[in-house]
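A single chain comes next, written as structure tokens; it is the form predicted alone.
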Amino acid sequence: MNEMQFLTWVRGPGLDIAVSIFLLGVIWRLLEIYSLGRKKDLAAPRQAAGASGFHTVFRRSMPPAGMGMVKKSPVSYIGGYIFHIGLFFVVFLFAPHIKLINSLIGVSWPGLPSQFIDLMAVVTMAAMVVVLADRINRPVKRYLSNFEDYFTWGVTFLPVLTGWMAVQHLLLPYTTMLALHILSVEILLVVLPFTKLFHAFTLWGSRWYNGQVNGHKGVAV
């Protein structure tokens, strides 16, 4: 298979397979989660100011106040915010990505200049490397980490790296690097529903639910 055939395959059948597995996996995991059911809370509500699902979503998205956690672990908070925000810009505000999304679901929006996206890609990769180094160098984080943590880091990092290299025409011919970029995205789509990366779909819902449950008890979390 030459490079053009490889590119044609990943842009055609490969993408169809990856998207199908991704959608089926997401639907299955969501059904699995929401079909668990919860016992009705018969206790009398004890609502308190700031105790609700909405407040919890907002509060848990910010560093804990008054605990000095940003000072104690700046890489976890600052690096984590930077690379998540950077990923959002790169994935959803890069014109070619918007065109791809439009071709799949018929929705489009304005993109940002490619120079800005290039910068965000570099910043995102740098933040991810720093976060990884911090995980490896801190004994407690290293002890708590397992193969899945490093694997999900890798499948998230590779699409950003290969995409940036394709745009910059680095290392390999553009056609080959573009095909590798698309393949890395497809691998990410396939593994996302079945790994910790699925928090992209459960993060806000789980925070809201915990806030609602604890808010019913008058506990702000």
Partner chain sequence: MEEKQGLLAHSLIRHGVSRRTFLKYCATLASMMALPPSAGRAMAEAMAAARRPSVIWLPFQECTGCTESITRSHSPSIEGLIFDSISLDYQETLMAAAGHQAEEALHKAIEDNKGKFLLIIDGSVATGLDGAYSCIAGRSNLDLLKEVAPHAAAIVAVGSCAAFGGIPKANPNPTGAVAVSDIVKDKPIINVPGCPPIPVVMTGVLAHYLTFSTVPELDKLGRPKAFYGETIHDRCYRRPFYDQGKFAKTFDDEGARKGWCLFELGCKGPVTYNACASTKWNDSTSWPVESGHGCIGCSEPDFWDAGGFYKALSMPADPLKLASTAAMVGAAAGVAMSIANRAKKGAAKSAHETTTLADLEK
The other form holds:
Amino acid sequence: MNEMQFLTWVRGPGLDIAVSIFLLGVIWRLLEIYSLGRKKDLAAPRQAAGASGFHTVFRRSMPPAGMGMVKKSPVSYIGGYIFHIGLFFVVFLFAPHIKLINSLIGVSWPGLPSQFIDLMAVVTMAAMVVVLADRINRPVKRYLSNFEDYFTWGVTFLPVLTGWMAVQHLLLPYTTMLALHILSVEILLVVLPFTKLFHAFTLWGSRWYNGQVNGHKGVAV
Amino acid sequence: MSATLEKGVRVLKEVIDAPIASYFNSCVHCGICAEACLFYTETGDPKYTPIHKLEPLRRVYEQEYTLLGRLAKMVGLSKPVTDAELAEWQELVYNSCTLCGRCSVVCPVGNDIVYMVLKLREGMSASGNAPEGIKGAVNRTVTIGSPMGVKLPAVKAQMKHVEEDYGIPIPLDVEGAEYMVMLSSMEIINFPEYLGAIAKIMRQAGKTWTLCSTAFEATNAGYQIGNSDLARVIVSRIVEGAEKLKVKTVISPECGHAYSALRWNGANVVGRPFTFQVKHIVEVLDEFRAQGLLKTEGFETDRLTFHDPCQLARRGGVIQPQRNLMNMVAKNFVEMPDAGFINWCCGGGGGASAIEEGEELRLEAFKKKKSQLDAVKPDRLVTACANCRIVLEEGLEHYQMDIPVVGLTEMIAEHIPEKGA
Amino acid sequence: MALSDIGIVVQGPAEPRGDTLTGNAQPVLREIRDLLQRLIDSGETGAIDLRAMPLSDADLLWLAGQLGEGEVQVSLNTDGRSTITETQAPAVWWVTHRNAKDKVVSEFIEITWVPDLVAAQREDARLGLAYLDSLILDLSQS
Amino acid sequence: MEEKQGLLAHSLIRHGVSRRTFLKYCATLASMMALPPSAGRAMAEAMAAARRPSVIWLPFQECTGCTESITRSHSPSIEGLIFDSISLDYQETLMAAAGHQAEEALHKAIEDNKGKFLLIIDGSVATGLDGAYSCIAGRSNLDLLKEVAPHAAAIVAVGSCAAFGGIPKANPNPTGAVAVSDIVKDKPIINVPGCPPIPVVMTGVLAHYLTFSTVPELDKLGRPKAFYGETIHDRCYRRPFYDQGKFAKTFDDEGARKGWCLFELGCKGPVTYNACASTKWNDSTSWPVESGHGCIGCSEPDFWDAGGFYKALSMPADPLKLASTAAMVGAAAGVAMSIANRAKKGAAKSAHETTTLADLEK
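Having seen the form predicted alone, please provide the structure of the form predicted together with its partner chain.
First the chain shown before, then all remaining chains and molecules of the complex.
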């Protein structure tokens, strides 16, 4: 198996398998979770402005007002925003990625200059390292963390690192690094539906439930 | 019939629903809920991280309702929950959680953690892993009628005292009255002025009201212990009483959990929407104020601040009414830092105040309320929950802080002019 | 059918080595100066391969402009034209080789008293000798 | 035979090539091979003095494309002379002798220059049916290689077939074709891949061997770094368009006319190491990309099986064809679990024993 065969496998059958497991996993788990249903709330509702599940889905993206939460755990908030936004930019606004998505589902949109994306990639990786350090040093996070937390960190970090190194022609020839990059993305896709990374899909439901249950009582959370 | 682990797990299987599944799949172990929980912030002990208090519920959910979880359990990767674990978790689920709901407000992925604590308490109570204190309260409420063992004669005696002091007849079992007033046992024993206040307010507002001999007790230890069956027994009395007397509105007294248990949880436990309205006394007073039925004179001039009971404000949605009422009678009303929706708990809600072994932890947690009060240095502290008053008084005494605690309704009533004015 | 009949006409863009100055030519001047210093001091000759450096055409033009032309210009006819011109700095020669199709194949700056290619070579001299012998022979027979 | 062993210099003079022309050629060749200018001078001395090395050319399972490319001499260029300078003792296609005489010439050449001759091979080695797929005079290439290779000083595998197995090795590889390096493990092998390789690359390798009589610096796949060190993409003159994201979508759209990057039309430049972009073809007239067609990566192993020539590198094969089945299976698993969950929850509800006060005690 030489570089070219590795790249061809990874680009071909490897991606087929990964995307299939990803789709299979997402649909299966979403059904498994949300099919459990919930009882209807029989208490007489109280109406209040901005108190609904829909509001909470977006409002909860911001830290709750006036509670000084960002001061209490700045790395989680600031580091979290940076690397999530960074990931979004790197994945969805980088020209080759847009081309790839376009070839998959036919939708396309303008990207950002590659130098800017390179910078975003570095910023994203830096933020992720800081957040990891915080998970290790901060007593609460260390206490809560299990293997899955560190594993999912690695699985999310590798694609950005290998992708950036491929673009920068670092360490390995482009062929191999591109193949490693695609392989690391495939691992991420396969693992996502079965780990906490699935929060990407379930957090919207969770926020909606939270907002709806409290909105019923006229409380805008 | 005795509580067993098997019954406990079965109850958990019954109550686990889509929100809980969604929450457990969304938690990314970021630890931000701990920063909002006073049991962590004041002790610094990571075991008080709210989401960690739900580990047994998570394991039951994963082992029962996810394919990978069931496989993991079969091959022994994931150990079933043991009774010893539930016993160990009792301290976390009861002593160190007052159901104040702050964690649910800050969770970035939107997990309603307090919703899950209530569900976990269903399993804890069914498996016999609830604190003695709350079990005692439930026992007394179900058998005698009130968590502090108050019976109807005691209520009648207090009614007579109030009639003599205030010269206003206290109606009992008056069919067709507009309001049915309830008391919490704290008020019957420690704060009899509440009943007098109600009498004065109702008279001024010209509203018909009544007490109910079969449903004078508002608090619901069944809701606090987290057991729907027992909560149903307690809340059914109120529903039957209200429907027998055909009242329009039931007034939940100055108590936090009584309000949540009846207003928000009652219909779900009884299984059908109520035919009457339920309002907290603060809501009723604000309505009278708005309708001009509540007229006060004179002002308190000393420096007052207000402690928002969690179940009333953050968990109940009643925030502005109490401020309107304070402004009616207080010239020098200052807000505590983090007041209102984001207020910190007094540390004794959710049945926690009934747990003796939780006292030391509660006083440790009270430092948060102390820091709020130190910031404003009030002459007096006003609140609208009898249980909060007791817990606040204990805390203030422990930290040698001379700040009297006053009930809002009582204070309002003092400013109602005598009859004929 | 002629080439022009084919539908596709590739108007390839200008050789992107392009006309912008890359700023790499300036240091070459310094290197030439050092090599000349070495030649004067120790007599050791030197050469710079202009093709081995990332220089754009504009750079080369700029460099040629700076170096200017000296007194000697040599052009060779050796399997394609080659030119050796002395720059304003004596002993600094600009050597350009072109192939049979007159396309530049290599370009050097030689720092030496006389570039090798200018001087006649011993083997070529023998060819010359043979040529002259045959010339004399023809003349004597006629 | 003596005359053929003469100095390269004498043969140059005999062909009317002046010493100056030869010096100029060596300077240009050194520059092309990214060697320092001084190396050009050394190359001139060494090559002139070099005794004409014996070279044996063994054509195995090949299409003669490499031989065509090597001997292509558009103008009587110096490349051609270089080949005149070597004593090509055995080249089946070019040599006049045939039959037994050719065989004798081969064995005599091996005997005379045992351990000193340069072995050039083009074409892959067929191993199927013990090599029966490709024979010379009744003997399989495999046996011939095993007999000749041990006596060679160095081996030059010319063309992708000899270097990596090339097109004969492409799926399904009926003849069991393998690269020379798969058979010969103990000799220095210089792979000069390409289909065919560029003439100047071959002369460069030979000139290097004649001058320094050593193997030039090779990369992981045994290819001279002087020519295979950079990817086509890195040296391509259309690279600026790639960086600006300007891509030709079809072979005759406006982008193609403007000479934009052919990445989306399957160009394998980014993953192909060769010198086409700098030395170009047909005496640097043009090369595939300049003529409007993407590079097909012919100097890379198994380029024929590396996905379609017209499918862009970044384009995955076709992951979505499995997507619908995967979605179905996912939905099935999901629905199965939801039914199981609801059943379990129902059972728990029906088996519910109302908790009484007594039930609070263990």
